[in-house]
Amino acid sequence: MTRHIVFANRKGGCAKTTTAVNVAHSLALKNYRVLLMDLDPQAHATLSLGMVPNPGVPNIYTLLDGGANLEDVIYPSRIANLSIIPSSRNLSVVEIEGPCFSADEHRLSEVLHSKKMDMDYVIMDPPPSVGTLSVNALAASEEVYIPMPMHFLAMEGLAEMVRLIYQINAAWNPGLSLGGIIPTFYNKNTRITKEIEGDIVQTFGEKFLAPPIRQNVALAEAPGHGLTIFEYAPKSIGALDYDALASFIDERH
């Protein structure tokens, strides 16, 4: 059975689409098959498995329009087992015409639960809002995880996501739970992660408290290159920590 997941969070500078990238890059070592959805006007996970946007193919975009089918928008990798539906600037459209555009917050899902789908995980990124595209990508999905840097002003985000799943899970889609809360940044050394790591453990419990992702400056260097972190720097506490989200993941199922 295919997992469907989506890594949000309404507020930018999270850290998500390098979650996403990279874990569905450890996903792919793991030897599963993995198809990455960037549903992001920005295109960052699309750049940063070193493929340029380009509005004559087939994309995201047109997929949304119903000018494509999914096995048409789905291109592979040069990593192993790893799939990409690209992203496209016009997705901005998108967010602007709302659901007249992509005829309700269920076209996603309908386009992915529509066939039976050769995959393993199915990584959905969105952008940090809450709009059309978020609100499509929460339909589609099962799992949602939320990304968060250790401060304070995270938490206000974090508890409106919550809400979010919430009002998903009540209105389209009853399947949609947290899957976990994904500490982003990470210093173990500073007392307000302590004290964040407790409030998310106090109010939630401890098992939805995922693997922490250590401040790292290979993580911001490697988009650069189009590389993931595992082809960048493999070696890296980068590396490691998302490999062990990776298997957090992997193991929640």
Second form
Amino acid sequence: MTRHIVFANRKGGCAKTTTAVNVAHSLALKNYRVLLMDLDPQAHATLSLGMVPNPGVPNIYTLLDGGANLEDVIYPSRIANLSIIPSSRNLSVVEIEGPCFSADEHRLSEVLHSKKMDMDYVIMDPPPSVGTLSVNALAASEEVYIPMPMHFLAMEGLAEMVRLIYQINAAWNPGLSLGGIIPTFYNKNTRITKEIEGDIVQTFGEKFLAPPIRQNVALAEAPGHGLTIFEYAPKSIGALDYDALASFIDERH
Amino acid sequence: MTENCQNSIPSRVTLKDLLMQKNVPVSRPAQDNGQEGFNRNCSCDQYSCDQEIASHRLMQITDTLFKRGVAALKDDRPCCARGFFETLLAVEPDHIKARLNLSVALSRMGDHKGARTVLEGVLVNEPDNAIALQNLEVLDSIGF
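For comparison with the form predicted on its own, would you give the structure of this protein in the form predicted in complex with the partner chain?
Below: every chain and molecule of the assembly, starting with the one above.
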């Protein structure tokens, strides 16, 4: 059975795309068939896999607009077991056109669940905003993981995400549940990190606190080379941390 | 001097404070369903869905909430179960099975008084409800 996972946070710069890309690759390394779905008009997940976003070829926009079938927009990546539905800048039309766009909140869910997929994981990377694209991703998923740096404003963003999950649950997708909160840019020695970790455990329970992703410059460098952390620096702490996170997610099921 | 500075720093805002500010129920874990969204579901004109679809969706949601509550009870997570059943009852207050299970969750959390209140509420609707009577007897036997 395919697991549909979304890494979401309305706040930008919280390592959401880095997490989606590297968890996808780690799961592929564990011999799972993984589909990475880039739902961000910035196309950073597409770029991170070394692909050039091209509005001229069928992509996630074409799929949501009804101009292509699912099988037409899935492209194999150079990484074994990992495929991608790329994004491109024309996807921003979805957010701009809003209600005029033919894709409603259920569009992605309908497309994904209309036929059996030959995938173990579908991993979605929505934009850092609460718009049509993010709602589509949340409405089409069973699990949401929230990457967040350990500082106060990110915690406010977390509270807002929890509120959004409640809304999505009730209005569009009762099957959506919180998978976990992923501390990113993690430094265990700071007081704020300890306090926020304590807050998360106290509010949600220990099992919702995912393994942290430590601050690691290789994680910032890898996308510039069109590589994942497992290709760019496989022995870095970034690779170790994402491997641990992928195992955590894999074992959650 | 240092002491004065420290005293002037307001106490830290916690995640719980933030959730409460946003009217997100903090007694329930985030994997359950929220009452807030049901209000949105009711305003279905906005989403161009007709009454039948809205009604069907609501049934699906209550069914999901009930199943999740039962699963949480079986999984020894009474706090989560409480959240599911309370949310369900906010939409469907007369759901007897949810009320019976809520009493079990409350009892397992140590809130025997709350459990009794829920069971007595069930008996107002169904004076002969065997499960409610039986569970009240259990509470009596342990002195609550």
